[in-house]
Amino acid sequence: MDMHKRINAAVARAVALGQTGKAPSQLSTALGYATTPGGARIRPTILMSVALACGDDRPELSDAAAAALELIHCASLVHDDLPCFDDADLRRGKPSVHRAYSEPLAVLTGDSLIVLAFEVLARAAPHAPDRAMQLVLTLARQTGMPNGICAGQGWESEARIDLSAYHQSKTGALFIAATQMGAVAAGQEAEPWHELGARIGEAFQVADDLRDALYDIETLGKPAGQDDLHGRPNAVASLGVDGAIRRLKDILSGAIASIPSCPGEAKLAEMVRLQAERLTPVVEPVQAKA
């Protein structure tokens, strides 16, 4: 099974756990709606790539970690789109969950996906209890406070924003979780993988800032111009388009250089390069909105 199919299968199994028994039908279907289609599944792809590079000796644990991470990411998107935050009508080219199902069900969908993520890790614990506990701790740290994605959302309510802390939490946290959880699932220490995740996360934040500034709603599959609309700090506002593009390339070069020594180091570096290529066309002016 190729990696993308493996990840999608793991996510599908995880979502199915929340759809069994006498579950309320609308909330049950909303879980599937919020997690499909999955797009590139970039965070679990990074996690799985790291696990494979480190040996992937407990594939059941790697699958659970990848699914749990993706569930947290999808939950964050559901909550991001709510009227109290971005009030976005579209996500991944289709109506956002609160538009398709109602605001109360969107809140419950996001909450349910978060809880389900940790259930998935708990269920995988028999395969390697010590690793599973570290996976739970790592994901919790990068999801909540003081430095996880909840903190990232919280920074938007502050009168003065620490741009570095904001980006590290808002976008970087789940990329740090991806690299660290991939290593832990394969029996490696988490800390050496922090820098790689942080650099990839920073690169994606800069790329997202560029997409938001340059692209239209049809290209993005979600509302454009949100940073400007909500007055958020972003790389384009700080550095300009050309400066943001240069910054993106510098970060990606640094990410490759930061990969810890491991059996699959060369393949992992190639994965990062492929992600760099995936990001680069996004910032080409020829596709920018008028």
The other form holds:
2 protein chains.
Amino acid sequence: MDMHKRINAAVARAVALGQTGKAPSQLSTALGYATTPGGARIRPTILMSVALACGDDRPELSDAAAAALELIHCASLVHDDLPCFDDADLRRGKPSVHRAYSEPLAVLTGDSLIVLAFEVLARAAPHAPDRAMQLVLTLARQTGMPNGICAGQGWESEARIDLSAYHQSKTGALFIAATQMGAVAAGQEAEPWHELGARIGEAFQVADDLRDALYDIETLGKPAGQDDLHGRPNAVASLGVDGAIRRLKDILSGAIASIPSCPGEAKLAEMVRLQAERLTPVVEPVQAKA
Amino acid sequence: MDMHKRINAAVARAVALGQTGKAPSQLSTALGYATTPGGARIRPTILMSVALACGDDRPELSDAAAAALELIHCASLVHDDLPCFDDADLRRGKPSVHRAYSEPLAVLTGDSLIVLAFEVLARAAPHAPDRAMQLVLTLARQTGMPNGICAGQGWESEARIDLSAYHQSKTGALFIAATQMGAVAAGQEAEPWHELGARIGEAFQVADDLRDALYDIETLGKPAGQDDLHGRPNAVASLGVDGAIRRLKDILSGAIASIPSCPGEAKLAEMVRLQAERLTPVVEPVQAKA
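Previous: the form predicted on its own; requested now: the form predicted in complex with another copy of the chain:
Below, the chain from earlier opens the complete complex, with every other chain and molecule after it.
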């Protein structure tokens, strides 16, 4: 099975756990709605690539880790789209969860997906209890407070933002989770994989700033120009478009250089290069703004 | 240390984990605000009572379990109070989190507390990895979909409510978590403790219906008459006040009878009796409505 199919199958199995038996039907279908279609599944793809590079000797655990990480990512999208945050009508080209269902169901969908992520890891524990517990800990740290994506969103409510902490937690955290969880699922230490995740996260942030500044709503499948609208800091504002693209390439070179020594190192470097191409906007965007 | 102090200390240590280092300050203080003052801490008290009745041979794990359960309970209160659910201005006699901070910070506070609950359990894993993983699984099941408190709230968005599933998940779930997690933390099987938790939950639901119907806002520290207002089903509407009080006493007798054989069985029965007295409304309420 190719990696994308393997990840989507793992996510589908995880979501199905929350939909069994006598469940309230709207919330049940909302869990599926919020997690499909999957898009690029970038974070679990990185996780799985690292796990494979490290030998992937407990594939059930890698599957669980990939699904758990993607569920947390989907939960964050559902909550970020809520009226009190981005108030986004669209996500991945279809109505956001609170528009398609309701605001209460969107809050509950996010909550349920967060809980399900940890349940999936605990269920995979018999395959390697120590690794599973380390996965719970790693995912929790990169999701909650004080350094996870919740903290990242929390910074947006502060009068004075610590920009480095903000970016590291808002965008970097789940990429750090991706590289560390991939390593842990395959029996390796988490710490040496921190830098790769942080650098990929940084690259993703710059790429997101570029996309937000350059592309229109049809290309993005979500409202464009959100950073500008909400007065959020971004790389294009500080470096210009060309400067931001150069910065993106530098970060990705550094990311490749930071890959720890492992059996599948060369293939992993190739994967990062592939993600880099995906991330870098084409020079003439479909429709530049202003 | 008495049990109440032990629980509050465990909750405070858990919350402090989310507030260390460079955290956004408002979200950081909101975590403390949402978890104090603690009130009766009924769920962790039941959990700790069961752990003690079973020997409490890993006190660090019982502490972690009690804190994790209370964090989930507090998270559910913060999200339930949101404008899109109960729109409650008050909680435990002070402004609800979204009133004191903001709606975005209330969503993030709930999310962060959920994540922190699982982190606390994972951090306690070295004291007994198998038990810790079982605690993660038990807590996740009673919190998320399809049977946890998220499912309970989810039922309120359905046109046709399965009343038994609704009550079991909305109120029963965290009491089932309390008895099961207490047993697991002390090295016992979870399953035999299901009935005690379910019965206590049922009693609590009837008691809550009674309080909601009988008491005024000053006594409750939150808006009264919410069930009536939101057209939610309740025991007072179907049985009347006297009938509901009789039902409450019957359920609690059944709860005591269901306690599995364990070293501290007699003391545990005494604790349930004590909770029963606390739950049963006085016959002449401070100020009856209508």
